[in-house]
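Here we start with a single chain on its own, the form predicted on its own, put down as structure tokens.
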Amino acid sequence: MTSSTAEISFYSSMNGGRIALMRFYAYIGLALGIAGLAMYGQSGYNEDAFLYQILSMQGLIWGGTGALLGSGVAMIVSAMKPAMLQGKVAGNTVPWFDGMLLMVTLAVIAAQFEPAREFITYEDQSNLLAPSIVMTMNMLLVFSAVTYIAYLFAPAEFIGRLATGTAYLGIFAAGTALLLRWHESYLFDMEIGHAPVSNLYEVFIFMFIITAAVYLSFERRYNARAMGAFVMSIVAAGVFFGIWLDSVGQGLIKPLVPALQSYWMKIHVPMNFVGYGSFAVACGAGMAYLVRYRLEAKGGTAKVLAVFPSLEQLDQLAYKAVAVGFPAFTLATILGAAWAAEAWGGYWSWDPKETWALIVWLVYGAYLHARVSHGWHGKALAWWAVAGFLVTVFCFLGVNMYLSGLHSYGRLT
């Protein structure tokens, strides 16, 4: 490489870093602008209609101003301290923000095709658009899982790209459907409108987004495509359960029960499922580890083993997934305690949901302790990641379906 070529490459890298940093700060400014709208906006925070406040001209002014100020701060900071352009936080985070912005854009476009308000009734929700998009999501995610499995046996680049591409499309379809469902809940009545994280059907879709997104970020960074056969199979199993939920009426938009009519729901529930989704990815990595370990023990051919990431890499990916999910789940538990104190007058009641959430926290806390403090690696931790997710599934589903308590509003009945 000549000196002039190296110089061009250096400046290209610097400019790319500056653009990523500006976008990163713009997104932060946008979020702060929306927070400012809630606290200091002309009409103040309206629990029933804040979604529309954000999308109004007032929201555009507050959010747009925040984004412009954020970009300006990034330009000044990067000029004063160029070393910031080499940081990885902005580059790794911006694609997530870009994806969320694309989902919002797609939902806004889709909302233009909703039936007129006079043709929408609470009793008959069959003509709403979100269920059709959810069905599209179902087909994409199941197809992606099947294609990832096919990639294990026929690792052609085309098959791999098809699996990855349909997983991305499934994420965007899921995000668009959830946001559109949020809008649709307001079409019946402003008092019915609520964030789409209020029942099992909705949070399953949210977990699909988190699980697939965390996995795809690992695939892109670590070239771990074969792990998709295991992670996306978990997602596909969830898709079929979601279809069953819809068949028993859980897919209908319903008014919130009084216990859920709180701003805490919008932050506590999503953080919980960031944890659950990350633990699902750790489970997928653990299953892939165990399969490769068995193949190696049985003398599997080099061609078959070449498709899988190495045992060391799978062990590391399971750890990274838990390292993402555990802080999110911890924060969700703390937020849940704060919500409980506000709603029920106490931070902890040893309700079955709370008890099993503590068990999940202890399982993954012990996993991290064994890994970081005692240097555990390998097969034992792979089984731990799989077993930990089974505990998580019971906390998520088993408690809701079989146990009663203060969280009984989450049951299927």
Given for the second form:
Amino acid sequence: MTSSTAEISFYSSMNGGRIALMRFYAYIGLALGIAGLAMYGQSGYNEDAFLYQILSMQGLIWGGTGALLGSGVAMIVSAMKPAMLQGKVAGNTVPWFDGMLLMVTLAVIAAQFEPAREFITYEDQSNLLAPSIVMTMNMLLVFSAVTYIAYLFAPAEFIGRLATGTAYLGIFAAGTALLLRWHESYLFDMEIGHAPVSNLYEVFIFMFIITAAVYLSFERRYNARAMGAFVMSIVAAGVFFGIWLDSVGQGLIKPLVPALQSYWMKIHVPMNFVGYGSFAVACGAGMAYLVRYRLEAKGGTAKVLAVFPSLEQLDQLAYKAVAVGFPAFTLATILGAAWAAEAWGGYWSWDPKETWALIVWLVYGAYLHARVSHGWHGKALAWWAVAGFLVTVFCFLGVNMYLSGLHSYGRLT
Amino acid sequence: MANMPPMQSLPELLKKLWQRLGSMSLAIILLMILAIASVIGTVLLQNQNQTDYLQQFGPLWYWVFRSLGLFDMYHTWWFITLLGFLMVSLSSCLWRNVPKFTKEMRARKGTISARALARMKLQEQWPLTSDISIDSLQETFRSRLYGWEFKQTEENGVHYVRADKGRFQKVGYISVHSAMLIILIGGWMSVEFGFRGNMAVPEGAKGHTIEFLKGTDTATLDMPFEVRCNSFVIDFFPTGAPKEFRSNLTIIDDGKEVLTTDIIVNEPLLYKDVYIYQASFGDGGSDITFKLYNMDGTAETRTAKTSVYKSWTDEKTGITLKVTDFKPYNVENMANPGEPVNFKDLGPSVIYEIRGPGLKPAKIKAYMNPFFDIKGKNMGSWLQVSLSGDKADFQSVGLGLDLTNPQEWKLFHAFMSHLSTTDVTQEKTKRMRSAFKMAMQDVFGDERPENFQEMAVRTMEAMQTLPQIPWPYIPMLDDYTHVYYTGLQLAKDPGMNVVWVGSGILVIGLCIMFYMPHRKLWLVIRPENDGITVVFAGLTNRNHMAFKQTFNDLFTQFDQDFKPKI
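Having seen the form predicted on its own, I'd like the form predicted together with its partner chain now, please.
Below is the entire complex, every chain and molecule, led by the chain shown above.
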């Protein structure tokens, strides 16, 4: 047995069968436990220090109990119904949960290397650690994009693995940086601390994670590595925008305006970016489709075609990405409406951001109608996926830059 | 006239129209038209001041836009009609498809025709010897599939096992479309039976009327109760940014105090189905006392009392001071660009407009405290003056003297009078020094204050700046009693819960639609001349790629299962 097959069999035994199922339910239990802590915990939900509530003994008890109960339930149920072990959901999702746990661990380790308390000031944030991790992430993601493009022209397995590997590392760097930033925001003052989804700079990093993760899960399951050149290029463009944001001072940690001080922010914003990130992947698939289509029309002799997924596959992948993004985006918009109802006095006020969210929703709604019920396929829909993402970009960036309204705290100054 | 199309009766025509309304092409066109129309309202700022629009677009376009209702676009007849069309289209679509889908979901044909089978892309077959029992084949098939529903039939000697998963996927379709209808109905209920408006209540005062925009006009509505604002407090972060806006409110219903509670942003109060939100705040008419420093060299001062939003007129000179705002805090970043931020509170300030015969009107922001520079050095009292009346044009004007210290004002005048009596032939600095010494003697006697040198600098500065002031006196903020008003938003929304129900159904429906595809598998066992043919086929309506993998995995398993063991 070679080392690589040993690796594969270890991997499949960890991510299949009973172990995966128990872990899957343990994670669900953990999440439910933390939600329980927020709702019924001893001191209740504390807007100012939720991170430390999770990481405290109390959080450990709630989350740990949830995890134990979850895995216990999984063990009993799977013993009663062995066929459950054939389900694929657990095996497919568990690695991502493991990754999240690893991110938390990395962030906790990195937090030990922060400068001493007396050297940390709100006025001068340059000595904090998260910005350097973000810089590492920037380099990894850009490198990954370049490598994916190189893979198109030199489809060696080694280059492909390097591209995939750096993309994964980039995700971990991004996740660690965000978690660390959450911690850092508390280092200035407990009152300033808040979840790192409060301004454009932070959500951009979050979007890199989602986009890359959605793409990588497709790559792993459908063997569509050539699409990476397109998706990761979008991410790389985002990285440069993030660097610019940082250079104009958007990267600084600032206290939250009263309107954002709500648990809704921790739910609504990430959910929205699950939608946006998936739409970015759909756009990447659409672009790949259009490129392949062009190449085929020219005679299909280009070497690049050898590594490209087939047109049908790309078409399916774009649809799959929309199928992930659309429900998430719908849910996010509804959650936003619920928050608006609580903060602004109405679930819908035709604010530019809300209206653009509706426009995005309508565009993808029309995409799905055209595809599923009208039987449209191929080129037109590939264009639609690309155009839809442009509308999406305007929704989360253009609205903040050019239009005013209630969402103006996301504004660039 | 043979070519004339056959006449259609009215019901037939209506039926055709109804079907056309539910068609997919119309749905797509409607969605896109709605999307494009919505863009207009985000590019063109809604519900602004009419004069601003007129200024922005000029009379022609103003009237064109206004007659199309573009300034309150989302409530115009044509936009509502579009939404109405969407509702009709949804209803028609449901009307047509629900019976079809329910029938499809109920009836599961166990058999499959050879032609339908041949059309399936995903299929494999095994020619097997006849000694393999059909029952055991079917048993293997079933045992490999977890969570599938089976239907087993036999027809003309052919054995069928049909397996279904996600049979109720069409429920997702029905719920998504009904949910949209429910949400639209909820929205209509909100608009029709609800209200939403603003109420500004000064601290200590009561309010019971809300104001809101109706088209391009402002309308009012009386609430069934009164709201008293007991206090309004702003809490700050250490950085100076506002942390919390908190109003303490008492609800008075029918003359009785019903409840008293705090509200903050994100935590509204609900009373009698009306939500009360913390929306804004402002000055609630604070009492302002001005100290007027005469510029005629008499060293006289007097006070003038007024309040925010009111004017004070001086009968002697005809000068009017119109107080427009008061701010108890002025937190500013004192750092130079590029340096780390350094927030500081500059203290209270009052904004007023000064007008009078022969005076250029000006908007002034006068600070109560003198300006301290970054090292903490007292730079004297100061104002910000805007001649255009626009806040963006405020220019800082240092007065030199620290007017909060009455002795400094005296010192300045003593200095000026001594300066005019000194020997003109002497050198200027010498004259000033001796005049200052005498002035110090006049004001302080022998007890010189410690910081007299700074005072000297400020006096010299004032000698330059004060004569440039065009007004007969400088009105400075002397005292105040601060009152906020809390800006409340009151809303009643009977459609809201309907919308939440619709939203819940929508999300669940979408999940069913996208993540629970209807998958069908068949195992067809057909006896042939000298054995049996086993056909394994599959079909799905969503997520073909994942299904293909599942199908292939199953095929590999069955391939091993079915092959005769050697």
